[in-house]
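Heads up, the chain below is alone and in the form predicted on its own; it's given as structure tokens.
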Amino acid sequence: MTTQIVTANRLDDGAVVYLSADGRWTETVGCARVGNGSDEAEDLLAIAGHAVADGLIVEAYLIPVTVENGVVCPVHIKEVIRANGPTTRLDLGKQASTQTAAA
């Protein structure tokens, strides 16, 4: 059984987003709604399809994740980078706000 979430880009600003458990689109991968198996994956894509049709997001697709101690983590490095921001400049992207908050 594959554990997956659905990701996309928000149409109005291009931000990476994830379908959350409450049906909204969140920028935080840890808040993503997790689907197990093909039936739940199809449900996630169906919800995303409505958001595409409504012009909220583009390029929705499933990505495999692991869930350890309740923490959702993308499996592939491309999706880790999409979730956290660029790897070359830590002062840009999502990790920049994390560093600011920790300081």
The other form holds:
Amino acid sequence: MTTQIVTANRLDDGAVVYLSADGRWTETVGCARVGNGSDEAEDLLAIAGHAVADGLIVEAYLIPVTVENGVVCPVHIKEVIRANGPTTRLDLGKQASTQTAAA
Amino acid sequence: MYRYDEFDHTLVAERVSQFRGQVARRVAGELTEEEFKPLRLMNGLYLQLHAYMLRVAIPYGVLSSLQMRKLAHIARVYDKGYGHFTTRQNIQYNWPKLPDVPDILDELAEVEMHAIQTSGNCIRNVTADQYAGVAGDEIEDPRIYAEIMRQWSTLHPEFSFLPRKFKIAITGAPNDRAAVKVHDIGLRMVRNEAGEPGFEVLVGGGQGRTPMIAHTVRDFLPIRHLLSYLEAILRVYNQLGRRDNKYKARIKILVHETGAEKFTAMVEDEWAQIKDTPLALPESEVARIKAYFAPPEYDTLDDNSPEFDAWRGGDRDFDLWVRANVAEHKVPGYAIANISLKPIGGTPGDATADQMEAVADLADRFSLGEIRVSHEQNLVLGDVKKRDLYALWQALKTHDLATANIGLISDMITCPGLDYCSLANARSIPIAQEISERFADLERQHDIGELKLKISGCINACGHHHVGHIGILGVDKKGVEHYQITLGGNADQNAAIGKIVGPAFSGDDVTDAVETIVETYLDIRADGESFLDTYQRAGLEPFKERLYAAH
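Just the form predicted on its own so far, so send over the form predicted in complex with the partner chain.
To see the whole picture, the full complex is given below, headed by that same chain.
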């Protein structure tokens, strides 16, 4: 059974976002609502469809993830990069705030 | 350089105003993304992996210092402090916010810049030799004709919805620095038997998933017929180019499937009907545009500069920089200085806002206030006095802009790859950085000599890997990045498509593979041979044997 989350880009700034458990759009992949199997994936996409229609997000789609010890992690490297930022510039993207916090 | 007239100013200002309204309607929910997407793309605004990406045109790669300062300002105020110079002589910003884009375009318009036709199925920014107007081998300055083509193609109603994007490049010199043979249309300035300048017209070159070298469809086209002939080519393509399959929609496929001879005949038939219409270029109009590109008043200098020779003799690092980065100028006592945007371990083509401002200042101080962007993702100061080169080099060093590697292995064309691009299958930049670090020793790079390494993160070939002496293509193999290596590609007047050397390498192995290729070359090269010379003499086999010996 495939485990998936739904991702998109925010209309305003293009930022990568994920549908969260509370129905909002979060920048943190770890807070994404996980769907198991095709029925739950359909539900996620349906919610995303409303957000697209409301002009909050664009280009919503499902991505496979793994969940280990409650930690959600995209399977494909492209989605790992989307979730974090460019691998060559750790000062850019979402990872930049992690770097700042760690500093 | 060209200065906007009132028509240019009005056109760009109206376009920005129009887009401002479109953005406002999108944000207000009055336009769907489906409706808005073609409108934003017409203004160079893409949606990439992490954010929007704005591609700004730098017509034929020429910038004033004022324009460069504006690019720096935009990077600092609206983006994340840097920009990326591309193989189309454009600059891309990777992080703009949608509501800011009309303001960015307004700021660009203040310095006669825009993002029109940097996306979409239209005639894209015309590119040219970065040494235009200053190269010693030049027949005529190609920027004059690039500017004429810019004016002709901008918002051309007949060619705004072509089967696919359309790229034109022009060189004024026999030594091709603009890669004209791998463009939809390539133009080379030539002279006929009477000594008159004109164009050799090449059609149907390109890279991507079906790489092809362009065919010459006309050996000599008189200057007055430039636009009518281009119009004839575009008309044939617009009518017959495939629209049912985007992968087969480029003109190279049409030329290939029709046959170059038959395609040429169709173009000539179309041209015969329009060659003597108002599309014919009046001499007065050519002269008017030419006046914008009139050579500056150069000082009368001795070509020999004792100070310059002394600095070269006394400073090995400066000498290496001159050997790699300085090219001959047509005027005695002057030189062309290339500024590498490929520092060891850096991201090829990136420049920070501070670096852009530094280059603008140095252009004012040393090079008549003008900067060029090369299709190889570097910058050029075209008019530097030889006696100023040492001071220029010292100033460049303080901004990490003095890497002495132009044309050497670490001067790589590299696409943004999977770190930024939504089309990519694999990362390009980390591979470039690792290879650059491996070959960091400049003395070794100079010993290796001219070696053009080019990296693409997908089959679209934005990193020109097909025409790299060593080409690297990122591919996705069951979710893992792998890299296919080609050898023997070439983008100059002897353009060739590289040949695949064998099975792809993992990301961990690709730098070792490049090193093996280079070491093989060093082992078997004859005296005076470049990498490409050796490859052409010895073929693929010796490289293949060494690369796969352990398998």
